[in-house]
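Coming up is one lone chain in structure tokens, specifically the form predicted alone.
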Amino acid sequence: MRASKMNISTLREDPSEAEIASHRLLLRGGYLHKSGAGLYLYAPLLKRVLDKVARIVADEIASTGGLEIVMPILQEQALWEASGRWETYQASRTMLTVRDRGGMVFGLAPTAEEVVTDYAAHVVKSHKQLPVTFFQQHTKFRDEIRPRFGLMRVKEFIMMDAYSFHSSDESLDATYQAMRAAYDRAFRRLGLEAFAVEADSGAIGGSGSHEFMVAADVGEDTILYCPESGYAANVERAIGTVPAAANWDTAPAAPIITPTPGVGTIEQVVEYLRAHGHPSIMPAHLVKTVLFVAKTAAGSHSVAACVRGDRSLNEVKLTNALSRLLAAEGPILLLRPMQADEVRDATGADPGFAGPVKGLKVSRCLADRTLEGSTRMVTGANLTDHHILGFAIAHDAGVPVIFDDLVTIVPGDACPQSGNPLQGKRGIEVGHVFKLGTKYSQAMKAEFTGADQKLHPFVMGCYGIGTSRVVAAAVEQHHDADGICWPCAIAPYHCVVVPTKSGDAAVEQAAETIYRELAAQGIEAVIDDRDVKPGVKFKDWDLLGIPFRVVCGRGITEGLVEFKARCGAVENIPVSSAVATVVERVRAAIAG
């Protein structure tokens, strides 16, 4: 490719609304435009880099079975609320929906489950057809409340979705590893640093799941992990051990309401005790309570929420443990904090004061595992500007109380498998695996015959690689102050050869020379034929980050030309070699 028909258009300076090494880098070297909110054009080199993302990631998938298929992005509404997901996806606002001239209404696929399960409960009848795993890589639509980060959170982006159909668990059992041992392997060939860690299965459902994440500085999400037992799960799935709270030497045997006047926080309480009598008192010894809005299909119902005060309360957590209370009535369509009317409502008292004592009007309460021994505790008395003092959940609760794991660990805690203090990092979600089981099929009446002669729902699996979101995660991994730094795998070109004399016949027509070469070598190569001076030449294809470059200079009269690494030092060598010595790099490169 000639860089004098590439249309290469870079900027300078970095964009306003650019808040990541990524959005800014693919912005300023004209990979990616801005059509929308979430919205963008991927430019001629970055398609480039998406497709070979998408190969790999293909290679990988149909080494374990797969076989690729197309979905529609449009989505029949009837389809979703046979799984019973349509009003939760609905509720939640994520997907988009449009009508069509005869009324009827589609869903844009977030996500593809129920299309498949469909398509599977036609084509595959018998078990000894099983197992089987269809896949593709396709445009997905999520409604994003605010999308940012460039390609990190988008409305529109492309995504690859995989769903394997067994007779049995011990089958998806196995698909599942060969899944995950496939993951391995395609961000290892993606030159990408990721790793598993147990993970929430949000609204896809399943009885497990693991996150594949890049560790990057500015990832969304908190990952805790253990070096010695290899323990590692996202922060809204990680278990393990709180430090108990420290003595608070002059707690009351007994619960006494006392006194609080116009101290509502944690923080508020906890200096005002110490400034009346209890000067070792901290956030560790309060209840702290908080009160929201579960719905479900068949209604709404007020939920208290307690964790001890030092700890912060896990949402995802307590929306999975009402799920299981609750799993008569389907699955949780929204979980909101209730407001200022309704906490007075249900407490009798202003927001600040509520505890699971006497006066408390809710209809499930909830309280973290720390808690179910606690003694000597304080806790909002349901009464404005009053606490109990002395209180003991197990004992003292003033509604029926049922434990379960609700607080968000963080690094220190102890590990749940070696008891070490866990780390914490941050990382960006790449891929994600679930096993779904029947839920679908199930739900969709999706079946097969059995060995037995008898008709039997589908044991499912469901697997995922954002394959735009790659891209945007390998350049938070890849790159320094000067620009891109692609992994050779994915890069748009491999190598540019760059003449920096123009009109001088002798550069001119090594570096034609050498460009051909690397063409009939199979190298993606691009020679930058622009008349610009070499600075700005320079400067663009750091930017762009094409892995190698060759420079046909001053050194020709000598026999010699530049080679240099998009990050290592710049070597001279012979022109005879310069063919084979890029060949032989990239070569290496690709292979890891």
The other form holds:
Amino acid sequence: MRASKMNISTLREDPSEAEIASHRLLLRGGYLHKSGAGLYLYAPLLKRVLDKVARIVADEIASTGGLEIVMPILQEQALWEASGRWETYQASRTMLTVRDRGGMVFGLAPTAEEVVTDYAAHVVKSHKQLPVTFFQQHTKFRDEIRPRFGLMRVKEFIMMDAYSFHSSDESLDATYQAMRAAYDRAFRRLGLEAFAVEADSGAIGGSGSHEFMVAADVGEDTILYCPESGYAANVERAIGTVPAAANWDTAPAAPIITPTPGVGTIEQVVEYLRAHGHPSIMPAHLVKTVLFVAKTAAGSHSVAACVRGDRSLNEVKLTNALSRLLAAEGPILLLRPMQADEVRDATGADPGFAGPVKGLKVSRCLADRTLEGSTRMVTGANLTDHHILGFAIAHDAGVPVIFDDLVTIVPGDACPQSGNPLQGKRGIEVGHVFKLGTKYSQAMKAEFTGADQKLHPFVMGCYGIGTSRVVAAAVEQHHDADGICWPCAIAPYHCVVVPTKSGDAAVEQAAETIYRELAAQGIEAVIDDRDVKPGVKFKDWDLLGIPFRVVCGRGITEGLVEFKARCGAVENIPVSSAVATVVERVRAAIAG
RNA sequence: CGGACCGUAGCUCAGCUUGGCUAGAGCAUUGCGUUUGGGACGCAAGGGUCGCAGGUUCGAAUCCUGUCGGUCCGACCA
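So the form predicted alone is up there; where is the form predicted in complex with the RNA?
First the chain shown before, then all remaining chains and molecules of the complex.
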């Protein structure tokens, strides 16, 4: 490719809207054009990168036996009603819906379990056809509340999604493991350092799942991990042991209602009590009671959730715990904190004085297991300006309390496997694997005939890789002050040949020759034939992140050209060996 | 949806406090000339309903009200 024909449009300055490296550099390099909030046009160079990512991912999924298909982006409401997810996705407003001229309602595919399950039900009739995996790479839509970070979180994005169908859990396990291995190979080939962590199954549902994370400070997910045991989990999912609280030596042995005028928050209560006879009290000696409204298809429930005062409630865990309690009513459609007037109705007190004691009017009260054996705590009294001191939830609760794991694990909590302190870091989720079980096949009556001549619902798995997010993650992981440093396997071109003296016949001829020979060797090469100063060329290719560069310039009279890897040093090499050097280095880089 | 900030040329921004002549700069673009190893220089040119609507005023980019959009934080979220 000739640079003069590539419509290169780089920016010298950072666009003001871009905060993170990938967003900034992709915009500056002209890879991306913002078309609307959370909507991007993929420019020619980015299209090449996306194609390469898609190719590698497809290659690895196909190597596990996956069959590539293309599913429609518009999905009928009826299909989503059959799985029971229409309501969930409407309640969370994740799915964009559109209406055709006849008034028929469609969702814009946020994912495709329903469509593919419907397909499998029609074409897979026998256990002899199982297992089978279908996958696609296609545009997805999410009605993101707040698109941000360029390609990282957008309304419309490209994703590989795969769905496997099985006759047994064992078969699903085998494919799940094969898929995890395929992901590992794919990310290695893509030049990304990604690792699997335990994850919550979320709105997709199912019995087990792992996320593939790329470590990055700008990542939106928090990961807890243990170097000793290898345990790693998304914070939504992470379990661990919360260290015991320090002693509160002045705590009453039995509950006493105590005035705490005007102090509603944990910090205020602690400060107040410290000043009133309890100098050693800590937030960990308080019970934090958070009130929610949970909605299911059957109606609304008021819910109280208690955690130790120094810790945060994990709403994902709370949602999962409620799902188990309210399983008969179907999925939790919505979980939201109560507003002030609702809190007054539920507790008879102003916000800040709620507790799992007499006067609490909720349909379910849950508490974190950390509190289960706790004694001599402080809790709200459900009476404005009053708390109860010397409270033991197991004995003194005024409502039935269900204990479950509700606490958000933080670095320093003990690893569930080794007992050592967990560590924390941030990550970008680039892939996800789920064991769905029979959630969709049962709901949609997608069945096959087993060897026992009876009908069985498919056991299913689903697997996703965010193709466009992978590109952003790759830039986050591979850039420097000058620009992007693409891993060779996904770079838009492998090598650029830069003649630095326009009009110098010897230089131009050498560059043209090297360029043609590289192309003949299968190297994706660019020749920068633009009539601009050398400095402009160097800056552009550094920004664009082409992995290798051959400069034909002042050394040409001695028969030398410069060879440089994007993140390496300049080497002066003979013109005669330039092509062989590039070929060798590109092949080595792609092989990883 | 709550909080903070911001909308002026393709991009980055100044001007707004204290209303006033033809609305500015750098980068980018076009032409000519000089340049040619890390985003050159000179001369010239094009490009703006100052987000939109209403109001105050003799006069509004500037003040007021509303509205739309954006960025960040929070909430939310395969």
